[in-house]
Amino acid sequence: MSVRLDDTTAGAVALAIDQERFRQGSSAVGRVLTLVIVAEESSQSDAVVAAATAAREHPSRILVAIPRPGRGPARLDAVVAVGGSEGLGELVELRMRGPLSHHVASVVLPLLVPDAPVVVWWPGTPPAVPSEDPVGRLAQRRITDAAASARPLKELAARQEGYAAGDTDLSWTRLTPWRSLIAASLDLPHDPITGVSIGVQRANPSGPLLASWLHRCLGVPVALRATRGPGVTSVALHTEHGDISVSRPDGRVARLSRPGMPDREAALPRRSPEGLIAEEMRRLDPDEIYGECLAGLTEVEPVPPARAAGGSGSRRRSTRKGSS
């Protein structure tokens, strides 16, 4: 059941949450954190679905802030839902109109779960420096997604310039399975690695981050080459007697190859927003490795022109660039 509050105040919204919890016999004790989503009207629906699914693993109070600037008077409309068939903890949609749309932090602050961590997620365009944003200052973790930008690589460069401890980007989170498979492929004895090449769809921000991580870990040159995608399609670790490679051209199954050994297959599907947000909510401490890899982007060569991959313009338009 949901409660709709029109032209209301943050205090009235907080009271409505308490009344709904009391009516259902629940409490805020089980809420492990507050997840604040700052989104436009066009993107908030998908973000709510992802957050509600993640809340099954991490019971949370989800505050969806939807600024709607305009010339009208300041107004706050809210929808409060506690419990529900989705299994989410508490979901509050806040639509701030007029001048109030520029004061999101003031509306959100009274609604945070007391003494619980705060995570902020911008599923669309984030502020230039998330840690200096009024809402970002309230949070231990700040989640962005460079792949959601019209110019992902430029957005990734902005994340590098404005990085602060506690920042993370879903372009990095998408690489977790890739990093695990690459690390597993090096468990067995192998010849010294002399270089690395990564096949990645053009304008995919996960490619440079993966290259920075491999350069940091292995201390060898890393080259990026353009492919048709989707996302990251292959990683080849060059040795004197052949490549140790992980390739995933179909976006579902990866093939692991080593010199002198039969090929193996492993599941490596493209990740859903639900899985990405759930992973980020598992850790609330700063991701130091991400920060180091972000700082190392200046040592990564950009993806060469698409003709190096032998692709036409129609090929470059064939798939999304976001997931990895």
The other form holds:
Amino acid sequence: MSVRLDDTTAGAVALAIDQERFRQGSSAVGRVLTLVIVAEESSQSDAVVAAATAAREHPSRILVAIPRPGRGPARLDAVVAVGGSEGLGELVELRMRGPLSHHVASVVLPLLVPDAPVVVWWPGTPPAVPSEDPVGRLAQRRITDAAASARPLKELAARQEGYAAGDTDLSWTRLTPWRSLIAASLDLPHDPITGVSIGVQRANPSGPLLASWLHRCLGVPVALRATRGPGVTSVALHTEHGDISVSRPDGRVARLSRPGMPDREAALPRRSPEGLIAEEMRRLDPDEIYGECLAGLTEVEPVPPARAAGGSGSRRRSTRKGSS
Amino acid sequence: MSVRTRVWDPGVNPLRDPRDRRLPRVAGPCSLVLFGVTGDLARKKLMPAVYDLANRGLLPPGFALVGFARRDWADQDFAEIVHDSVREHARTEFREDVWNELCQGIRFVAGDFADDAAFDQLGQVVRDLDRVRGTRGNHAFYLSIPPKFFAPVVQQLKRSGLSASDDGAWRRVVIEKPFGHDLASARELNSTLAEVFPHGSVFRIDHYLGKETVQNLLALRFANTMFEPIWNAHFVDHVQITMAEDIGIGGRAGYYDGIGAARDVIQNHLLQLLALAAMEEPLTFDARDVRVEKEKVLAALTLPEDLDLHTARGQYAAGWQGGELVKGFLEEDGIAAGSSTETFAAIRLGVDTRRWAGVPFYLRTGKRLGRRVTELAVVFKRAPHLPFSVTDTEELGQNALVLRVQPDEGVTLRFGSKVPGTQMEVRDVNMDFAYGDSFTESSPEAYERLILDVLLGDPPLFPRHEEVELAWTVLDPVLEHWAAGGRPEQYESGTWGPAGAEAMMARDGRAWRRP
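Having displayed the form predicted on its own, please output the structure of the form predicted in complex with its partner chain.
Okay, now the whole complex, with that chain kicking things off.
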């Protein structure tokens, strides 16, 4: 059940949420956080579907802020949906027109769930420094997605430049299953690692982050090799007696090999947006490891420039969206 | 940022950083050998839990699942059985890739528990898995079988060399309750197991301890400041722990007759819950530290002097339960007409510590009760002085903190509040926290957590034999007293137990909560 409020105010929207809650007889539902999605009209619907799915795991108030700059007077239109098909949470679409489109935070602030943490997600282009953005400043956790940009590697560099504790990027989140498999492979006794090579789709921002992580933890040279993808395609840890490797050419099933052991397979599917957002919402404290890997990016051997961001290649890939 | 200089330490994984909370703990290479694959538990809980773990990426690549049963099956027949059970009962979505990978590691060995050749073949299968799947000699044996078979199976594992492992590899055995039927038999079982497996390799599953809400009891008590200060005899009047089932014994007559509610539930689940609720703060949440505190509580338990006055037992009689006419216990198939097995048991216990001196703990469990519910209620004392007139507080009960273990997991705080209006009138209200509202829609099944813990070798949630024996020490006198004379009272199905249970509370000036 949704309620439309045209040319309204944040106060009226807050009242509408409360009334809907009350009408459904569940005024004391524990929403654990507020998720603010700042998106353009064109990209908001996929993000909202992902967030609404993730909200089944983390009941939240989802505020979708859609700035629509342009001439004409300042005006706020809202659609409030509570419970029902949106799971247990609340979904509020806020369209801010005219001069109001530059003051998103003024609408969002009164609608935050009291005491609960705030997460902001820019599914499209984020502000240059997320932590200094007026909406970003309200949040404990700021989610960006370098892979969604037209020039992912440049975007990643911007994330490094403007990093503050509490930032996170979905190109890092996409790596969790990979990192988990690789870490598990080193739980077993193994020879010293002498070097690492990683195969990754051109201009995929997850590749450099993975390289930085392995470089940071293992202290050995890491080489990035551009492949046709999809996403990360292989990681090989070199040892004296052969490689400990994980390769996933098809984006579905990974083959694991190591010296002296039979090859094994493991499902390693590319991840859905809702899975990524759910993972982000699971922990709301700053991700220090991400921060360190981002900082360490410059130490990693860069992807050969000819194959890196820029040129027609990256534009073609950007339509596919990165996913590891 | 400078890279740390690295000295290769084989015991440390350089990729694991305690701050890296995204990385889950994944079990190392291993297999799970399941005895009793045709049972309900295996079909509805264990096999689906294995799939759910695989789907969540928590099982090692190359993981193997071996079934052992007296069936004329090939590997693929067993795989079919697992497939059906996964499709029907798994919690997470079915993914073809995950299933295919799991399926490659499924093996089946046909045989009898007395059949040497079958166990030798099992040994061969396990060695093959080490070679083909890279399980590296790590194998867990899950005995989902009636307890009378524990000894022969464990002996077979020893005889066939399956219980022994090379350096660096492990063999573990997992057993389900009941852990004996009294102190003597529990000790016998422990020594049977100890002959073959070292203490640290025996995992006793009490699935209640794998439940989120039970683990939340520790968080509630020890992560917060507002509960622990009143968690003692100064403020607590008494504690009620209830595990009620609405079902009867169903097809379990063979198991249940002669065992009864006290052995089936109080000895394990309820005494474990009591221990967690009453224990002091452990130094850490390491298995050893928690166990020490639990054992102290179990050792401090006291029984009332007159067991007739402060315990109750009953048998469900025919009746209407939730709109359905159901049979009485004595009319169930496979139950002797003169059976004195109790289907309802309630006892009062004291905890002889300074914290709990004088605070009774009431435990009750039963079948065919009003509804299915497990909860732990801490009932507080009345305020020593009420600056209200008697009529103002007529509807005010005692404050209570209720931990709802299942269903509708959560915590309820019950306290008095003014009724709106001009008069001062105070009435009880609830403040509720529900897991489903604040956290994930479907939290992992207890068995997922427990199976993973077995494979990781992480024992905090598994009771040790010392705890099992202490629990029997408490319960044995009650069971002997009951066996010595009298019969369980009949109670109508669908009610909250026999009149004796009410009387036992009334003698103390208290009443059972209606959960």
